[in-house]
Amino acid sequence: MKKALVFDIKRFGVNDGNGIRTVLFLKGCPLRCRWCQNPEGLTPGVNVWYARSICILCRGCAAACPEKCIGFDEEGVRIDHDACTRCGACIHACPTGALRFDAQEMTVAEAMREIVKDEVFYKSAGGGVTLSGGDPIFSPGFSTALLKACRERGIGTAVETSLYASPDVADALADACDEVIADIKLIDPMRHKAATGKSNAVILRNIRRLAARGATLRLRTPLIPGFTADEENIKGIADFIASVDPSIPYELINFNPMCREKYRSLRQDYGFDRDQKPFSPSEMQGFKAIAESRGLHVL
């Protein structure tokens, strides 16, 4: 039975494919982007998630923990995840829901039961289901089976993926969905590896092959200050896409610092100044003009 860890289900999404979408976020990702919007989805296992903003510091979690792996400091609850057995005692003891498991294991049938709750909206307003993450390519068997189940029911499908995978996995995922939404974060392989932990060679090869096979692609670049948002990178990416197929839709995604609190909850360094803001409309138009000057259709 194919299963995956789902760490979020977003309903009525409008930024993850065409129309109104139900977006399933699957745990696990082959990359480690320095700016990841969903750091809780990077690791494949289940952990206890702490929401500092709703914690009342009652210390009931520490009293309930049989492994004594919960402590406190100026940031609130500190969890020793190595010692934690995921028994759930602290979660049951928390009166505000500040502690919870960060994902639940779901079968394809269980996921479909969630998806069909929104089926009336797909039929009346277009759209469908998008698998995101993390990266659905990290759970290829589950992702492919779920996409096929949606297709059999007449529900539109898309995947948001790094395309960092073997050719057979990338092909199977593309064949099972209506649209592959993939990032090209950095065109220079050394810069890509420094920022994500991996070279981009596999990703670029998969894009070329999927385009040649007739897959419906949408390519995107997240504009990250100090990493991806510069003229040299945008020109290089645009030239690559133009060499593959200039009609492939290209999207520039503005920097979004709203995930800062997630990093705080995970006790990880976000790496961006607190005053760092999204790019202005004029700056976004400048990036768009660079890509359009290379002959691309920019969304």
Second form
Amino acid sequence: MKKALVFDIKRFGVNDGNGIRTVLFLKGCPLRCRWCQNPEGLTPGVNVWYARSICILCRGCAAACPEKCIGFDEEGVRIDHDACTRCGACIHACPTGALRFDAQEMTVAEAMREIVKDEVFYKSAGGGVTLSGGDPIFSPGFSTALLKACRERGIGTAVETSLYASPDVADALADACDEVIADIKLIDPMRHKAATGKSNAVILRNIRRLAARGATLRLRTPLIPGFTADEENIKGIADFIASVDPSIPYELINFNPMCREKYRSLRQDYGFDRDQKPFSPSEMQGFKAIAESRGLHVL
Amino acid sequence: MAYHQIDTLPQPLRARRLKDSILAEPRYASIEQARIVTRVYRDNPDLPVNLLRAAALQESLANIGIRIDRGELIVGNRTAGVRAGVIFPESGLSWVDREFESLPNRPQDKFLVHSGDIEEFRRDILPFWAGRTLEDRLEERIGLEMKAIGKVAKINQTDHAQGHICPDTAKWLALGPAGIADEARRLQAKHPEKAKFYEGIIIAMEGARGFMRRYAALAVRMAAEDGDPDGELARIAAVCGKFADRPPETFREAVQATWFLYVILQMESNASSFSPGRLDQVLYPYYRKDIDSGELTDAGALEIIECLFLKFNQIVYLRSSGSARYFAGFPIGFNVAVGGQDEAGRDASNELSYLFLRAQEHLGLPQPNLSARVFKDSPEHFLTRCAQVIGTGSGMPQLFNDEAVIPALMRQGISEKDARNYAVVGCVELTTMGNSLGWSDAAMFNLVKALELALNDGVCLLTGKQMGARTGTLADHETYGDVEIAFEKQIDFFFGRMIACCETVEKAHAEILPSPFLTGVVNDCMEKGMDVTAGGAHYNLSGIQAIQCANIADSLAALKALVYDERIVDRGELLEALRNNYEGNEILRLRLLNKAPKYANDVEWVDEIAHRWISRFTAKFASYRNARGGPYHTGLYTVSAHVPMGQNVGATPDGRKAREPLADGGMSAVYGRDVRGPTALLKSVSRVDSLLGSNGTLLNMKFLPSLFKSRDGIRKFVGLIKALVALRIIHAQFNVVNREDLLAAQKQPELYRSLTIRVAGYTAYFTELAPDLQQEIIQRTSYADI
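The form predicted in complex with the partner chain, contrasted with the form predicted on its own above:
Below is the whole assembly, all chains and molecules, this chain first.
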């Protein structure tokens, strides 16, 4: 039985492919981007997740914990994840929902039960399911099986992936999808490695090969201040895409600092200043113009 | 088809200018008509009431101040000033007496007061009406009973004449007042025993003709005094003068004639909502003829339509402060429905449908309350235009789904032909066109209050008074089934008493407020020789609202899940907490709020609770008929009444504190609780069988504007509409607004005067809402990603 850790299911996804979609976020990713907006998708296994913003500090969790692994500090509840046995007593005791498991292990059948709930919307709006994460390519067996099950039922399929995988894994996933949405974060291999932990050579090779195999691709670049959002990088990416196939739709994704709260919950440092804002519409237009000047179809 | 060309027509300059001047003119309370009506009643003590009403209308039509503004193409109003709050004595004056001084400063729906009016009102008007008004007589007959049951069953239509009617505009256009008067004369000759009935109609119609002639004469006089370089006044004089004697022939004449109908209906009744209904169907022959002959262009038609739309904003409804809280933003509900299907089930949308949508896109005003009918065969382009206009953020058009509405109406005995021709009155109430008195807001039944009583032995949690049946407390209910039994007993305790009150109210209307003019334009009154208030219409329904799906489902689900199934909440502890409004037990409240599943999240068993209780409630109507011989049926909407109704309800087991608002709308989630997004919400709503909601349902949804900014976003929204059609959801309306807009509008209202927003069921100017309602709208869940 193929299983995966699903850390969120977002219905009425309107920015993750065609039509109205249900987006499943799967844990695990081959990359470690410094700006990752879903850092909870990177931790292994199932953990207790804590949302400071809705916690009322009633301390019911600590009283309920049989392992006595819950303490308090200025950031609210502090969980000793090494001592925690994931028994769920604290979650059960929490009256606000500030504590919850950060993911749920699901079989393909269980995931399908969630996906079919919005079937009427996929049919009327031409949407379907999108696997995201993390990166669904990190759970290739589950992802491919789930996508196939969707396709058998007539539900549209898409993935959002880094494409950092061996050719056969990437091909199998792409073959099960109506659309592959992949990032090119940085065109320079060294900068890519520095920012994500991996070189982009594998990714670019996969993109070129999938395009040649006739996969429907959509490419994206997240605009990250100090990392990806510079003229040279966008030019280089645009040149690369133009060399593969200029008709591949290309999308520039604005910086999203709303994930700051997640880093706080994880007690990790979010590497961006509090006053770092998303780019303005005119700045976005500027980046877009660069890509368009290379003859790309920019969304 | 020239639809695409219509979609890009620029806004007529005339409409923009008129809009600015209408919005700039202050609103006044007006006693002008009250003065005339009082004189007629005082001078004619022996006339039968229908003739008295007809004479009062005729005198008003002959003497009320009239005005034509430069630049108007469509003229006429019920007072000289625009948006006047008309004081209407026959229905009830006690609240005016109590509140006259506070009108300029009250929190909701302010009106200025002319100096001297208050003194004159107290001296010459108020004393005469003591004991004669609808309100006074009902107070005498059922005042105590209405008070006894009022927290659960609020009886409506006790202090104003009956509206929520869609008259037969097509007949009015085909015959005109002269033709209808002739018809009345013919019938009078045939039925001498009903001579007085027809006499009333003749007087009213003759009054209408005189009113039109006055406008013609005024236009002539203005032209003579100030000149008429472009001939506009001469044209107005010709159009108005002609309609006094003959039916309209051109599109402009038909639109002017239509507007006169609604002005005069308001002068006769001062009632909430007379709806033009499917104007794109009714006016189409006139439009077609003029376009074909080359006399009219689409740009010219749009100009006329926008002038009509502006007129719809010139009549507002003065309500008591209490009523203004229930129906904020003085809506008078000129509901216009476009699109949908024809009598054979084929797509009925036409050029006028698109012109109306374009006019709404340009003006973005609260009236008309524009409704779009959608069904499985609605053209893609029609849905796209609806989505685009919704995206402009005026909250309109609201959507009605033929696939749900038509079967629901047919279940109430309405013929397929009439059901397919349905329209909307007021906010969301369903009606047939031209042949129904739907009495759509007979009462509102607060099921949440009944549930409160079921958990506390019939004792009100807020006052400690014994109000309902003694059915034991939560601590006595051993099983979840016991709770349901007690709940049903509480409903039954009030149900029959409510129906008895409604019957008394309807009879009092027939006795005190017969409406001869209206009777002339609602079928089959003329043939039957019976006033519309007495049951002359072909269809005679009464609607009672079941309040409120979401709170009932959430409260019962919390009891079932946490108290009876999982047993993690103790019955006695919860009862104690409810009695103390959760004081000192916030943890328990949060647990109930956050740990029990909620309606509107696509959790089947929770949604089924809502369905089951609406179904049980509706079934109880089967053994009753209303005073006019028609059926009662259920509505699932509150408009803004969820706020005051919530103030009557103590703490509830879903974690809601005492006096907090109920869920808004009717089918909507409790604010902020629909956390799974709009698709889950729609799935949940669809589980409450739409066949039950034949009086009308209301679902509010709110989207951020980003969704509408791209063609792809519009396509997705169209997809959402199609899903709503497939799910057989009767109604939905959409707010498109961002938070910053609203916060800014709160701070600088003068810069946002024309910002409109949906307050559950209709649109109002945001800046004209009370601060607490504003706050609430800001707090509503917003969908779509940033």
